[in-house]
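One chain comes next, on its own, written out as structure tokens in the form predicted alone.
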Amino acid sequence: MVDSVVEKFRRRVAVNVIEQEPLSSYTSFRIGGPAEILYTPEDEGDLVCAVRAARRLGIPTTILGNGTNVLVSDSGVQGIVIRLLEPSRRPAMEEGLVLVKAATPLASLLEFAVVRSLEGLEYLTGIPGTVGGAVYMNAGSFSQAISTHLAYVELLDRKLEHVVKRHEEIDFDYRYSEFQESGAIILGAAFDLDPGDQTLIRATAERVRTEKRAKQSWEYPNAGSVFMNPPTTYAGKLIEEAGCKGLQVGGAQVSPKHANFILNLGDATAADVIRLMDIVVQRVYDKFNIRLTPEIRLVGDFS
């Protein structure tokens, strides 16, 4: 991409454009090279304008939320990275549903539900990131997924038209939603939650939080669970039994506490993480004949 194209994009969106911005500051891994263009829209209109301008100029586009489940390549990301800001509007009730914008932190949605004595999402406590990212990945824990209580999703389709898709119209699976392939941009979601006892809901959420704190590793930057669980067991169990706990490549280490976490000890590169992932996958395959599948999303050039 030549500078004139960047300038053309800048003129079309006017503000909130940064060139060659390191993405390590925008991911929980604290790893990643620069975005050729980093753009932060202030509202949905800005978002549509930016994506439309990028398409007309032939510039690839990447959507980034809180960056909690991604590994950005050391060479960065070509084209435009659109970073969605936390909205000023908080979750709200409308016709019995909880409405929330995609860039809202998942923790804010969960607290909103607890305060209003609504149950169904408390097992997701402790999952970082945004609501949009959680829906995109169909995030979950304790055998519960965010899609279970999803009523509908608001999105921009490939034609940049505002569309509402009901739960039954959306393909969800374990750590999968059709949005990973459709190219649609999630704008918001609605959840159908059940009335419950606030004391019990809060107690469950606190128990989940306590259990996760005891088992998971957050003392160093990381992206949460690196691999998806195979159908009949847990990825962390396989990784541990394959002797990978504490294994290190450069500044990246398999957590000594939770084997399905890879930690950035301070100077890890994306190349370190990928090499470590490859070693883990091979060792687990050699021992159990099971090939682990990454859960984290790779952004940028890893060829």
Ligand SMILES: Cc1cc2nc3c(=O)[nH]c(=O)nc-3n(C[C@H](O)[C@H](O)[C@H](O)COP(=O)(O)OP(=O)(O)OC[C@H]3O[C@@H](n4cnc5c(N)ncnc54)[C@H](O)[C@@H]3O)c2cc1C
Given for the second form:
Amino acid sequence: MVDSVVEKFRRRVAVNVIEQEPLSSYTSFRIGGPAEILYTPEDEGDLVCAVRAARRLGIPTTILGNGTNVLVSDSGVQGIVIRLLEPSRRPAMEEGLVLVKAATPLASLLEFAVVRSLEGLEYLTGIPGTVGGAVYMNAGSFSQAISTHLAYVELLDRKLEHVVKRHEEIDFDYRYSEFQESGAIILGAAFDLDPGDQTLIRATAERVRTEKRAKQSWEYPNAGSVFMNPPTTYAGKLIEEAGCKGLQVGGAQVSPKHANFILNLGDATAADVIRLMDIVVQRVYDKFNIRLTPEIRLVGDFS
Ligand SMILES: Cc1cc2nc3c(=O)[nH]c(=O)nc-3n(C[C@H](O)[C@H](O)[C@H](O)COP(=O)(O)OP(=O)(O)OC[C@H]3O[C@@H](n4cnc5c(N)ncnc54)[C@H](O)[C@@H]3O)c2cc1C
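Taking the form predicted alone as the starting point, write out the structure of the form predicted in complex with this ligand.
Next comes the full complex, this chain leading.
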């Protein structure tokens, strides 16, 4: 039954479809079981056709960007995982705004801005995701968030209509966008950046990169900060003070360098990471009466 549905999807969407593809290769954690179908659209038209086909066939869809903020379950993901990553996509200028597709790496957007002496995004240097993933997560660092200079977002809504939403119509908060609830697929975004001094912008970007390299753990696969910061303090500080640095479950370890990072030492499973997260949450709660909430997104079946 499932095979015939997959076959029907294959017939409608002929190219760039891989079955039972391990998602560990597509996530920065290097963890995750197979996608029943992994599909990489070449453009927006392909994406819309694939989502339409999946809806008609009753197949669930999951969107993946660069996979740098997700933990995929060991059993993988049922249905279609649509991977939106096009490393060669370039942003463009139109009427004073920087237009960029969701599948473009955030790093390409930042470099585009620097080359044109446009400031406002340089504090996001070192965030390894796509523009779509960054808008969905309202990614940020050094007190700056991607939504700050956002003019509008182009998206595919639940009815598969192409909608343009202006910044002021979108609900954003710390590591939150309304897209986490609406189920919209982000297609692209426009940014309103200020003219600046290229040397200063590049120097800020370099400083941010150097500071992050010094503080964060890059030596083992990870997904960045695992927990959100509570309103008045840093999650990493609480985790460290609760004595969790270096704590290990299977192949997953709380980074000895940055306590809010969990590292895959080589053979970690999603179950190891979840178990370790549970222990960290409990220890922090016992010591500070603060319940940490995950920043990373769980993809697949964790029941
Ligand atoms: C070493 C390291 C450092 C990091 N540093 C930071 C940091 O400083 N600040 C920060 O905020 N984050 C940081 N992160 C986390 C991560 O890079 C960001 O959250 C990033 O924005 C995720 O983008 P992505 O393309 O990888 O999204 P993914 O991980 O692929 O997806 C994340 C979520 O977004 C959804 N999504 C992705 N694209 C779309 C789309 N087009 N439409 C709808 N939904 C979509 C997915 O379904 C998923 O739920 C770091 C991660 C690592 C590994």
